[in-house]
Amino acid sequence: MDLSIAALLAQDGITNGAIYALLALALVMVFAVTRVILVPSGELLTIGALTLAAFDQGHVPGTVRLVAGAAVLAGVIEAVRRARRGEGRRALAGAALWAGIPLALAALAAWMGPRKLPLAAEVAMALALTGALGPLTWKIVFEPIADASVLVLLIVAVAVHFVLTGLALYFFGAEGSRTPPFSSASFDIGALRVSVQSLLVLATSALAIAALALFFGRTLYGKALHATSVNRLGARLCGISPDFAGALSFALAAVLCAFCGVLIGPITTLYYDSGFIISLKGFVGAIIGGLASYPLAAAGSLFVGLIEAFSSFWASAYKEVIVFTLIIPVLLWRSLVTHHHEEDE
């Protein structure tokens, strides 16, 4: 190996290291704030992809009746707690609240499909569009059981992700997909031939990991994410709702996720389940970084990236064994420094 091809194997894994650090930060969020594994962040980042796909090639995407289907069914929902609690006349400013807005996005996608709209528009909706599901997940499964343990959060997370698989596959068919690139551009430096597409990749999750840091440091919602994360008996006694804070953080994560496919699309061809190993390599990262930690989530996913890139070129056939393999020493090093505690503290 010479330094031109370490050089090429260097920015292909710091590339695909800031794809899996916005998913590692979207599992952290979820985790921290919920106490779920965020399971299906690989079936939210393929959602994304093929959303935009859809809307690329002139199609009105399946996920609108996806979308459509999750909001009726979310609404009906909400209207029977609010109903059970005795609040009969919030019942229907509940339903209205949860159906309405991811209806009038699913009516808005249907007519922007075949309707060929500038590429920042589409991507738009597809994030829009895909970031809906986030909390229409949060409200149709997880909510009802927030107070259960981690472990069966994890048992319900598993079978929403094979749930996604299906429905994307009867949504969107068997086809890969790719998305249209944001630029065909390309550079050398020295014997390093550099895409405008990879420079715009870092720069993207960049800015995106720093949003993260100022709604998390500056905004009045992001704190009350942290509180709860921090601490969420005293968040709720300090008048921050949990369902809320479930719900936010899952509209943020699912933003992230199909923030990652529309990266990722103009790269690689994306089928309906291609998302759940890139994901596991998102999730090995979030574990470096204990499910607890940004910096160390997004340091750890770079690494991935890294590893996995040269693994390539050395063991091109183990590449995916010698990722994954990088967790069992973590698990093990953090068993031995963490001091175990009950759940509830």
The other form holds:
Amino acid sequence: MDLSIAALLAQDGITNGAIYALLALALVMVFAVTRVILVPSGELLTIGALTLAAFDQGHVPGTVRLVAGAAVLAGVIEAVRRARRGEGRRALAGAALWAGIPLALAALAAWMGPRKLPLAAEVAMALALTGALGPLTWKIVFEPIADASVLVLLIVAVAVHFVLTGLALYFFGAEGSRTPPFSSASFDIGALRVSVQSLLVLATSALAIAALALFFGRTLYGKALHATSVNRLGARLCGISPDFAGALSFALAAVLCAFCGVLIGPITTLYYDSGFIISLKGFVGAIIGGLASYPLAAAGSLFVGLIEAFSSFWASAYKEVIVFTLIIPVLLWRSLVTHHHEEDE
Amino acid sequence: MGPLLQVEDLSVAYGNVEAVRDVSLTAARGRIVTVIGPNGAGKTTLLAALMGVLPSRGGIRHDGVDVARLAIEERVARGIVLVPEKRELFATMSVDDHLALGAFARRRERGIDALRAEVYRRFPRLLERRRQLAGTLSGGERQMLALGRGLMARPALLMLDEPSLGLAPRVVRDIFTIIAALRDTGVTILLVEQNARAALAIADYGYVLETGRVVLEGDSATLAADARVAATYLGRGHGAMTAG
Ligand SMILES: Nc1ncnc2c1ncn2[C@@H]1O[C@H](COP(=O)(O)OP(=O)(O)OP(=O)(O)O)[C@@H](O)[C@H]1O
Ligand SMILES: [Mg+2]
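The form predicted alone done, now the form predicted together with the partner chain:
Then the entire complex follows, led off by the chain already shown.
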């Protein structure tokens, strides 16, 4: 291997690693706020990419019907939940909110489908539509069992992963799609050819991470999510409802996952079931951060991307094996460095 | 207008064990009402039930409205605020962030900045440490922060669980001065304390709780003069009242 090949692999690795980092951040956030391990993050990624691909080909994406169906279900669930607690008029208002907003998004997307709008509008709609699946999943599946143990939540999350994979097959079919690159330009730095596409991926990932940091550090809602993850009861005493925090974290995570799909779309051909293996790599990154530290999770994900790129050069058949075997030493290391500290007050 | 808080025959159980039994109490508007009693009497349990942290049987009316089945957040939105015994701060967040979050339920209302300025005026110590993380504060500072965070929610009913717990006598005096000053702003305060002497000194009315039941109630002056209370809680004797 000479230097230029190494540089090329590094470029690949960092580009993919940046995407894994976004996934890892979504996983860490959702786990911190709700204790749910977001196994279906890969499906959200796929759905985001396939939605954009449909817009790109001038179709109405299957996501429209998926979101519309979920919206009606969520509306009914919310109405029943509130009516049971004797909130007559507010039951209707809650239902209208939960069904209405996603339905409006779906309608707008259906209108956009056959029209050729600028790429930015299509990306925004793909993110919004897929993003809506986040809170809908929370409302339909996780909110009713929010107090269950981490293990139960994990098992349910795995079930959601399978259901969403099935729904993706039903709504998008078995063919793969690939979206056109945002840019096919490239330039040379010395012997290294740098593609503008991978620079774009890097830059937008960095932007998304910075935006997240600002959100958590500067906005009241970001602080509310952070507070919920640090001390759930303390947050409730401030009036921050765990249901609200859960829905918000799922919304953010779904948008992030869809954003990863948009970034990966031009690099890889995605099928309805491609998301899982990608999300697992984000998961390895998140585990390196102990499912708790955002910077460590991001760094770990970059590391995963690099390992993957270099192992595909030396032992491409074992690429995935090498990446996932990584989790064993990482878990060992984590179990050594984490000291279980008591909640002291 | 009736009293701000009316509790009727409230019972709270942990599994089969009833920790609070048929407790009835009333808090008039703008008054400090204290609940005193020995360790394990059920004081913390009572406040947790009033806040909605624990499920309970019986009636809880706040400002004339039945709130017994509302979620914690919904009670906060109605002005019921608890400063819990364990403080429940956010260890990795700054003092400033705590105050901002304390007003979460009031985020659509005006005057939050003025409110924060007022809290900092009451607790200059917090202002000095506004960027410091809660996990690194001293015990007294944490208590001030918990109280300040509670005040940011614009409480109508402020429930304080052992605000003097683990504090040096000087800090205890400061805290009680602040609590007495809060009453003058119109807040109704339900004060749970083991430091019965200090509690009765600032309270208007008091209840004595033993093994989950109210065994005595009255104006705080009357209570303080009561021989049994003096013997049991004001350090002039030994043993629980019902035993003697
Ligand atoms: N989570 C729990 N599970 C079971 N029993 C509990 C629990 N919390 C409290 N208890 C019991 O309920 C009773 C009342 O406890 P509580 O904490 O309300 O007392 P307290 O009056 O606040 O005491 P202290 O002055 O020590 O704070 C005690 O007997 C206690 O052991
Ligand atoms: Mg107590």
